[in-house]
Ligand SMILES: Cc1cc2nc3c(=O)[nH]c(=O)nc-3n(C[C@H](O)[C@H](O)[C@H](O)COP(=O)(O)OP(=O)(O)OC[C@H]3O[C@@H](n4cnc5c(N)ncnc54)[C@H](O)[C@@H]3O)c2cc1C
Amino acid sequence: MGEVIVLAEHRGGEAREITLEALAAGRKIAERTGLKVAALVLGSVVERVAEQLSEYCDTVLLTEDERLAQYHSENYQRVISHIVRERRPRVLIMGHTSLGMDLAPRLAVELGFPLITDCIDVEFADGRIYATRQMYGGKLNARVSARRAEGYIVTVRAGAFRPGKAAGRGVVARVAPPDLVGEARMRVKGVVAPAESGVSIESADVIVAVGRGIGEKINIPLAEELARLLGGVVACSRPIVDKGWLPPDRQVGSSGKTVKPKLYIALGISGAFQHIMGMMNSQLIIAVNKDPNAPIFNVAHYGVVDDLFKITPALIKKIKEVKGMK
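Show the structure of the chain whose sequence appears above, on its own, in the form predicted together with this ligand.
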């Protein structure tokens, strides 16, 4: 019986959310085909991650080697291609993350497997992989397939698959790494963590997020006042970080943080899919945007089509009234 292998991503001894999502994609394929699902965990001391993931799949393939302690494309490629040649999975799944985007094309070329990237849905039928990908900034969904091949690689978009519930206990199987002695052309000299602003948008219950519609840096205190009154914090879309108006740890989206607050207020954010991916699982989304066709309204529970500089002060005034503040 064949297999779907899902490459695990982990940080600080914990599997990342994208791993559980990619396992859900693997499980979806398995349900229709009877293929088994295996998680592949590479690292130095990562048995805990393997134990955690054993709840979500049939097998965990655990390869520990101190040279795998940090992500290293050449070493990872060497180990994964070795394991794929040994186990001959039908599908190899990775997150469409920095790691997946770096590794998947390398492996596809080396193994001669077709690669479909950034999938929001996957299906395996008649011995072929089918996937759904978004086009034109999310305006169209395209169902694509790849030429018939021995194996396929897909990368899945964060947020596209709902992680399954921990169910059952998979077997953890240790897999010895291949020889990594060869001179790697690349050396990881260290890992630089981004500067933290001391505010954790990931654990906040209330987020007031600002986008380019905020206009200028001097307007951000308006959002901060609203956030303060609601007991929340200010987050933002990527252009605000690019302009240096807020630090990188406030960015929500595919290249920022994923947040799930009870309340997410989006002020002047258009709703590009890269942003939506980071906030769509918020419990209540309220969007304020001048443009009635802004895609943010597709995910908002309540939408206000108006100028944020009119709506935000009015909201602040109302909250102060309700709280009996001047």
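By rigid core we mean the largest C-alpha set that fits within 1.5 Å across both forms. Numbering follows the first chain given and starts at 1. As the structure is a computational prediction, the values presented were derived from the model and not from experiment. Compared with the form predicted alone:
- The Cα shift for Q251 between these two forms, taken after rigid core superposition, is 2 angstroms or larger.
- Superposed on the core, the two forms barely differ at D102: its CA moves less than 2 Å between these two forms.
- Relative to the superposed rigid core, I93 undergoes a CA displacement smaller than 2 Å between these two forms.
For the form predicted alone instead of the form predicted together with this ligand, what are the coordinates?
Partners and other molecules omitted; one chain follows.
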């Protein structure tokens, strides 16, 4: 039907950020090809999600069934493969998340579609899909293509595409699911949410992140004070979590969370590629590190080669002066 279908992920009645980013990837393909972009919403009582996504695409395909209330790979696969066979989209896009990594290979095998995973850029040219993905742990960007096929499946990395609303509001169309009668081989017994600290670094506009250079746990309040004055939150690189100084939900990077704040201040972070992959799309990056050759300076908009214990207190003092605080 000349379209790109994006599988929506949602939680608690809200579309996840990765879905909006995947829709942005879909629109990029559509702009070059004239294809339409459709969001596929599976679940139970998810009209609110469908209405939300209608601002980001041409069509929202809404399929509701009690057996789709929780993610279930077998049921999702049966529904999506049924819809794909009926609508024959050129590209099926998912987030490179636990859901996407589980579901995309299953669908690729069943449908016979080529699959390209963890894409940071996508385009459709010469009747085939091209994608950019990182290799060798992020040290190299490779532009890859898939064989010519009736359809393609890609998963996109969180933070790689900037969400944006479509020019007009899309139409919400209900799509009946196929017959799901029959006992599935797997059962979802429940959902266990990870323990969180009550701070969402993913939605923060300002992040002050600390790395090995912070030295000791007792020095973290220095970063917390700076974050508080700027109206932000404290995050960290993996070594800080490994030491138990901050909880895992504060970690930025390929094995943590992907963030895109308006301001990202990196204190004592050398900038290993795993960390950079999680924050490189921040609008403004300021790095403070004693090592002039630290990789973090390759992505920072502003860099200070100095001791963070000299720079941070001076910055805190200046902010207080500007705000008229003692």
